[in-house]
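So this first bit is one chain, no partners, the form predicted on its own, shown in structure tokens.
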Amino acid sequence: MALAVMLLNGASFHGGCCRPKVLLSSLGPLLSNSKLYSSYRRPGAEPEKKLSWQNADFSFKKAIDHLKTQLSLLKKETQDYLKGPGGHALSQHLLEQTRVLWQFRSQEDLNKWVISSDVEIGGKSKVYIKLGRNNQAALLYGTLNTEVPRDGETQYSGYCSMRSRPAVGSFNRKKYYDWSNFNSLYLRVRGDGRPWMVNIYTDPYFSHQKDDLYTYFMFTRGGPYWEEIQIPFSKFFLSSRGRVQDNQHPVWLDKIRTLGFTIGDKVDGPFQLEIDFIGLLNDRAHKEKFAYEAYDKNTPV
């Protein structure tokens, strides 16, 4: 134990000294449950008999597998890296039309989203997912209620939201989805003719970007049809924390994070929507590169 915690805290790189997220990783199930400081002990009690590092879990057999299967998964990604783009053969990807990114058909598919709604901010929207009939889709629904929290500082309230999680490569690192070869959503939904919010979230350069997303609006038709919905990537406009930016620029499609979808029309009352996949196309007739004006910051006097 003293190695691993020698290891963690002196082990330096070129250009500094740092805490290698890889040792990290590797070790995180053998320094899990382990007490390296000394718990807060009550006046009068009686000390502990056993020193702290005696209840660490040496858990070598843990620490090996977790090891064993990040080394696979960096296996499969070098064999994917040096296979193509995507995994893919060049000439596959690069005539590529349609890719599905996500669909339903099982728990493990919606393991893959989380769901909040304003209940974070003290408010009362409820939200649930669930598989629908014949497991063919994701159900998303719930009730909105624009109620504001008594706090004195939250000022609007009603909204929830789905969001897929983070994709994360080998030895926890921060994996990027590649949109770059299309430009447009492709979804097959089935909503009750209430409008949505699809959030699309990348990775940012900066701290103070980390608010920053791209959205563009979903109307769902109502009634028992499905529907499938084409949203051009360049419809989409950047916001941060609620609010339409002034300067204007187009998504980052080679940096995507997450996606997203929210409602929030200051309806209160029910509200449904089924998903049955989430796709991409490559649409060779829209040839629109940015949908809003960009502006000159540097303008000649």
The other form holds:
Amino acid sequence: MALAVMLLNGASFHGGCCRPKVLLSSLGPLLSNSKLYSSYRRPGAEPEKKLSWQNADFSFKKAIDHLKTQLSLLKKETQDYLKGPGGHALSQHLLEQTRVLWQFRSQEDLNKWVISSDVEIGGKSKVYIKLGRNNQAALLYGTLNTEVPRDGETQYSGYCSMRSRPAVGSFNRKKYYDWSNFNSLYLRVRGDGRPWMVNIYTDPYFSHQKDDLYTYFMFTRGGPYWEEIQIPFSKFFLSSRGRVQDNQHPVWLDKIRTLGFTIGDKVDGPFQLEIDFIGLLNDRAHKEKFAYEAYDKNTPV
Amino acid sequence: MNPQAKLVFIASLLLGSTITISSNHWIMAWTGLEINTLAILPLISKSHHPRAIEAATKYFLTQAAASALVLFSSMTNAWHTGQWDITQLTHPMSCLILTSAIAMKLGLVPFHFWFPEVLQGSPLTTGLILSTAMKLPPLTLLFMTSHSLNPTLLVILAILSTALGGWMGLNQTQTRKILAFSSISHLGWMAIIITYNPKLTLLNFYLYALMTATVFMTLNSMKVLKLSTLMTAWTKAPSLSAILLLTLLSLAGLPPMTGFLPKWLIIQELTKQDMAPTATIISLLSLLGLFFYLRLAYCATITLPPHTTNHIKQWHINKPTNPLIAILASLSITLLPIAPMILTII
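Structure of the form predicted together with its partner chain (previous: the form predicted on its own):
Next comes the full complex, this chain leading.
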């Protein structure tokens, strides 16, 4: 499958690929002959990050409070560990067929998500999120603007995205979701007819694969009625930095970090998506293991 | 996989293991270990899935570092004693470095972090090779140097391994990770007795390899990668699920199954060495292992779930089950009565 389709340059949420490296700036004079990255900072990119030791706040009381919160998180984790896989009893893990992951009913549910747009590479799209009517849904809305930022490097622009905050355990350790019991994603949304991309990020151990993303499309209808969209995990294809990979593999559901929605359909104009809840479903009628390249690639001649 | 390539890799694994096991010079032992590491990497990353590649990378990094440490310890010993004989590893620092290097190779705590991830990323048959065949060369090196190793260090590593192998395996839902933690736990039992009676270590290893091979091959025939698949496996091979229950209890070390034999003999030897509290601690810690073995058996045999799955792969088994499973299963369940004979031949 030689689909090397370039979706959008910078469609990955790691926008600002040419942010200046801090180390490089401190060795600037030494490396002025060969620059590995350009030192141009895109207008929307964050200004130079303060180094972590410059952020140090030597307050004993704050340290004790921080330690107390982390220890209480650790205690909660241990209690959940004793209950069973995922903090629930084993019987729940074995018998469950549906699970609601994110439900948008209050501001703190909204705080579990991060929104971003091509502003970080210098574009002009706008994206906002708020609670919908009667606090029954999240409303993600804004305007897509495909005008390319004039920095000589970017060729495409115009994307907005919403991504769940990665789960963090005690002492800032990474926590992963285990969705291995399920085989489809179930969303109750009300869109405006525009196609969205659903992205699953399985935070890999090595940084070589940090741009790997499993993607599929969510086509919304746009009517006044709510839609319940079911996307089987067998349909998700592997892409890296926005480029669909030649070697396709199914997404392994035992170690998932974040879920995200991106709009980047190259059409200028307003967009709107209301999400009621995002859940998982174990569809017993769905038999497919993986939708792509089901044939044997290495048949002996 | 291409049959010729598979032949090369399997032959390399056999070659590497044989070189290490039959060597008297440290360089040959190191050579065999390196050949093993390199030969198994394509088997782990066969499917080229990003997670499989990640597992292969982790395996390579830890095993290469451990081999380098083995070479370093033999080198310091050669510097101090002037010879490279494996059985004459007398310098205490070399023994310490060798113990930690072999602990990294085997997956003893605190060098166990790679093991569950590597096993999770590899296919079930490669997991079997990693758990059994890849443990033999490092164990033989420990066996050959066992008279000069530091017993305290080994006992500490062993108790920590049994503890962590049991504790971390408790909440796993992926069968390969559960088997990885079971392996770590059994390695603890193997390591605790090596300085007192190395033959019991080898006996423990042989019986562990037998039982683990049965479990891995059973899971492979049912294509079971997670607990929920295990629940519905009884419809495909009901008698195999029933035997899996007994094999798992044997792995847990319950009498009257085979798995009880090594534990009994190890506890007896530890008591003879005036280490009864140690024996008590390690026996209590393997109760944690019993919990997750029972959980596996519960999902496979004891409960009948209300649903069957409609996955095509689970509908029917493509090829008939390997008759080797029957032989291995009967051996791993019924060898305890001939324990006196086994004692005379180890």
